[in-house]
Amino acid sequence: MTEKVPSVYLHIPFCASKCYYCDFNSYVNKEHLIEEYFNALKSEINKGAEFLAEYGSHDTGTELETIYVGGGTPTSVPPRFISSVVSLVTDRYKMTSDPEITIECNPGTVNDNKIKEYKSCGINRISIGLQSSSDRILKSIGRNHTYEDFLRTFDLFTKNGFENINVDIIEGLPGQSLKDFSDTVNAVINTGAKHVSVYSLSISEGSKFYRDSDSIMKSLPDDEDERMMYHYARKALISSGLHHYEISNFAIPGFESMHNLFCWKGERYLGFGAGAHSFIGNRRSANMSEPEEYIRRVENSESTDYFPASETLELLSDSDLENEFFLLRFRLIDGISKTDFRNKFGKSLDTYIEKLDKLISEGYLVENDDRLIMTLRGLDYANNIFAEFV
């Protein structure tokens, strides 16, 4: 294997409560599983080390550049379980000089000791999941905080010296008006956060909202008003400073996330926990979801099993792995370079000419030199274009 390995992520599955919108693997009420589980990721963390190691990959030069501490909520355990497997990653893998380490965050869900530890272990950049500044809102949601609760959240972080800051907020809620959601950028904006995330309210199966369908499809925006909503934040959150760098993110220069980049950009990875991905060579793979499977089969693994939790597999052929490259490529604003693509598949970007000149000629894609980037039309319509590559 001579890939470069750069990330590495970490779920954390304990939540206070379920948002009605979430389909993630996330649970409540198994609070009493945090122990055993936080030994079974460290053991697959060690793991990974191994598999690293036997590998080649450290003998190739590959260094983590980023770790990601997913959920769930992972700010509503103690942080001695996060510190304890932050500081394993840091100890067992070899890391960049100044990796980018992420920790998720619900508002409400920290106090000063809690963010101290963060801090102690590495972790120099916050996710905090705001939604909306609408306590209504907020509340027909089922979030378990107030718009107060994250402003306390978000200066208990910069207080305690945390500048790379993510803020998630989501348009087209039930019962949001564009007005709901041009406050929610507003009141983000005046934090002066380095870094938005603009998502689009996604109805999945599994999740409250999904159960509700019937009677929660008559109160979403409609398609118009969540374009407005969509052009709204690309306006304001860009004449405050931010560079619109993805679909959803905006960043101030600088403060760009390297761990979703790298995913975007088709680097490989390793996940740990119940129901995290790993992404090596062409093969990936998913954990099983129960946590309370995830611990037994990690405790019941053999000693040369790399990948102890692995429930599925999934061989790439290439042309799966160039369908992706589009994919995750065109989410990025600056688009596709011919040159890349001919440096990663040893071929021109010819193969897919019929697919590439049907998306400019609708408006969806311009030709820029060596590049292939999205439109204001794409950006709008961007499911148009993944469909040609799925």
Second form
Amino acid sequence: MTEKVPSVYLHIPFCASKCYYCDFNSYVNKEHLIEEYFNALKSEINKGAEFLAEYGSHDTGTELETIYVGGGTPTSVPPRFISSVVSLVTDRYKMTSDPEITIECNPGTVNDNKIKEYKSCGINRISIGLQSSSDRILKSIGRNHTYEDFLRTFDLFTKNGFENINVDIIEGLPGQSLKDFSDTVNAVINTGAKHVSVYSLSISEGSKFYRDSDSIMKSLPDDEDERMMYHYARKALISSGLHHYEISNFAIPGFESMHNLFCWKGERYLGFGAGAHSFIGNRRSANMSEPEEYIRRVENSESTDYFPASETLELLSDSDLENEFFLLRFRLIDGISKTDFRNKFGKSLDTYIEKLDKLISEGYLVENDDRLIMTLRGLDYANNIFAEFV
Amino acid sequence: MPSERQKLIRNFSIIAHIDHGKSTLADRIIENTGLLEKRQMHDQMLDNMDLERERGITIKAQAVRMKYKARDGKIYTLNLIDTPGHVDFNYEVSRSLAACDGAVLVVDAAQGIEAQTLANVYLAIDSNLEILPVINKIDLPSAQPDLVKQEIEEVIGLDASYAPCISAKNNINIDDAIEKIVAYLPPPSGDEDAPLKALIFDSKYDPYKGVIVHICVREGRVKVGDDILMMNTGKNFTVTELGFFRPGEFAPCDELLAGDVGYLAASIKNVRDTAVGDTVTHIERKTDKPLPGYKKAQQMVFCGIYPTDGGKYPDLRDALEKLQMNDAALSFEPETSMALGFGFRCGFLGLLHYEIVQERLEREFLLDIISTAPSVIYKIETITGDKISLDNPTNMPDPSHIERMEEPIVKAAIMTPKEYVGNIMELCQERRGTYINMDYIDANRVNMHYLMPLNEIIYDFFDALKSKTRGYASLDYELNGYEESELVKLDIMLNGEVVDALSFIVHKDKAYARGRRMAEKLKDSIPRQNFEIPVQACVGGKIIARETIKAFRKDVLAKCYGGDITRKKKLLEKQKEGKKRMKQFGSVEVPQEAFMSVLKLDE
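Could the form predicted together with the partner chain be given as well, to go with the form predicted on its own?
What follows is the whole complex; the chain from before opens it.
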């Protein structure tokens, strides 16, 4: 194994309630599994460490640079579970001196003690899901917190010395007006958040909105308004000093999400927990999604089975890897570098020249010396760019 | 006078309104004559096509021969010729009836007489057939057999006193029905020693035997090895095989005699050499006069059919040729469209026939096709006195060159429970119908007669009728001639370009409403693309309706982290797959469904 593995992802699938747009691997009313689940998670983390020790021992690049605790709502479980798994990773894996350790958080799910426990295990980055500053909209999308809850949560983290905080917001929600959204953007800017993610709503299979799509579709803002929201957020965030570095992500320089940047740059990662994905070499595997099944599989595994809960395995060919390079890197605002491509794949971009020229002629991409980057128009039709590479 | 042999033969059809149980009764008769064990039967033996079974209709005439030992102790040969049950297929019905001496009229004991019951009865009477009424579905709670019998006597004027009351579905009184077929339907007659005179009532193509001609021998006899002549087409052949029909198979024999129904094969390569309705005779000993034959299939609906993938044009041609071998009523000739490329102008008996051909092309030949708006044949007289028959709106001359235009008018009979009379009047009026009269069939049901432009009927009339009468009304129509009319061509423009495939001809008073609905419908069924697309409807260059398809939603710019990549890729693949079924017009991609949806505009 020659490439480095800079990231570990831990999945916490528990939630107090399911938001209407959510199709992630998360569950309500499974709190009784928490204890067992974390035991399984620890066992999987240990196996991952053994795997890296066995196969990555000759590689100096296997130091972990980021850990990401996502969900679900990781902050909904008692904090000792979180600190125990994060500590286990930092103990068992070779870490860089200054790793980025993120936890996802929902407003109103933390208190002073929880936050102190997070801090003590090394967590240094917080990602808060606000989604909207309108209580009316929050209610209508199934969030069980208010805008006030968010402000209190944000303050609590700041008071405890957390500086690297991201806030997630969503545009294009049912019933959302341009003003609703601009209020949200301005509210986030006022908090001084160092990082903001602006997602456009997608109605995904498996979500309540998808099941109700007949009525939901009617209350969505029309496309022009939805695009205006996106571009409003972009302008407002840039003018308050955040830098647009990925389609949906903005950060004060130096506060970009390292973990996600690694992913978009095609770096390898290990994912632990129900439904988590790992990407090692040319193998991308996914764990069983159901927590019960995940726990059972890990508990019954052989000691030498390093990926005991994996359910699917995808072997990526060279051309798959190249296509993913485009698929992911074009998300980044600084686009792709021809030199990077050559260094990574040992050949020039010429094999893709036809597709790229087409995208340039359609006004989605622009060429700038060594780089190919998305145009403003490309941002609106990014799926058309990506679709060329599947 | 029938010979002793002929006295033991019954050639008959079963006729009925759709869903009254015609095919089920046919199955029961086959089963009860012991031809097949019950377990060998799958439902509706004679409906061979998947499509027929799914839609519950018979499209193609089928024939089968059975032996039956009657209560008089004699063994009878029963030749059952199944007939299609839809108004579009009247032509096929009359073909089948021409091969028969009698007909079994099935009437639903709960529904009574319907529009097609009458239409079929009249066809049978025209063919001089003896008719045996059978009351079916007597086990239904709502069955009123006595009332239905009375109706048959009053409306049709048949003696229904001896009509068997049966349930084909539950095998009640089937034997009684078969006994009555033997007792009441006449045997064939015709001199067995006269020169050969046989009627072709159907033909099928078989890759090994060539065309298989279904015949009914009226006079004389035919043997394997005989040299025969098709009197109409003038073609000669030598008979290589003769036989009878058994369900799903052929039973060869050496000779067919006057009164027999069977098939002949004679290494015939081309279905066109064996025109249905033609008379077969011997070359050496010709009969003096051919049989009258019958009305040729009359195509009333025309549309263009194109492959979505231009490279599949030869495949489409092959498929149409194969379909035509089993469906003489289908016609086609090559045409081109600016929008759709190379395809065929096809003629159909009606809208259902058109839908069935389209479905068969897709299912049996796995072709992705696009069809243009259906049209009827208009008659045009130009200012220079030229007369044009127009079946393709694209070819309509400039209005300034048109002196007058005529459109086909049909005489429509709509049978309905009386509470829907108001709804139907409204609908017919809206469709430019002219009321003729209305008669009461019984206290609750009426038969309404209208003169209607055919182009209003092919335009989703049947669906509208069903929805305005909760499915109770039934429709039958026949061509009644041409009438002068003020017609205009309605064009649809996408992104400023006329899509010739969507043009159609409409009465000038209807153009505005129709154009607006079409533009709306297209707006809903054409997916958003990367740019705004104006959809315009225009008449003679004047825009009468406009809609805009907005540029599409950026859609899934949601998260894309570690685990999402696989899912993201799948979503993108789906998106690409959807694009494949679209047809490119200039820079606009139009899905096949969009074409279909404009043909079915709900009111």
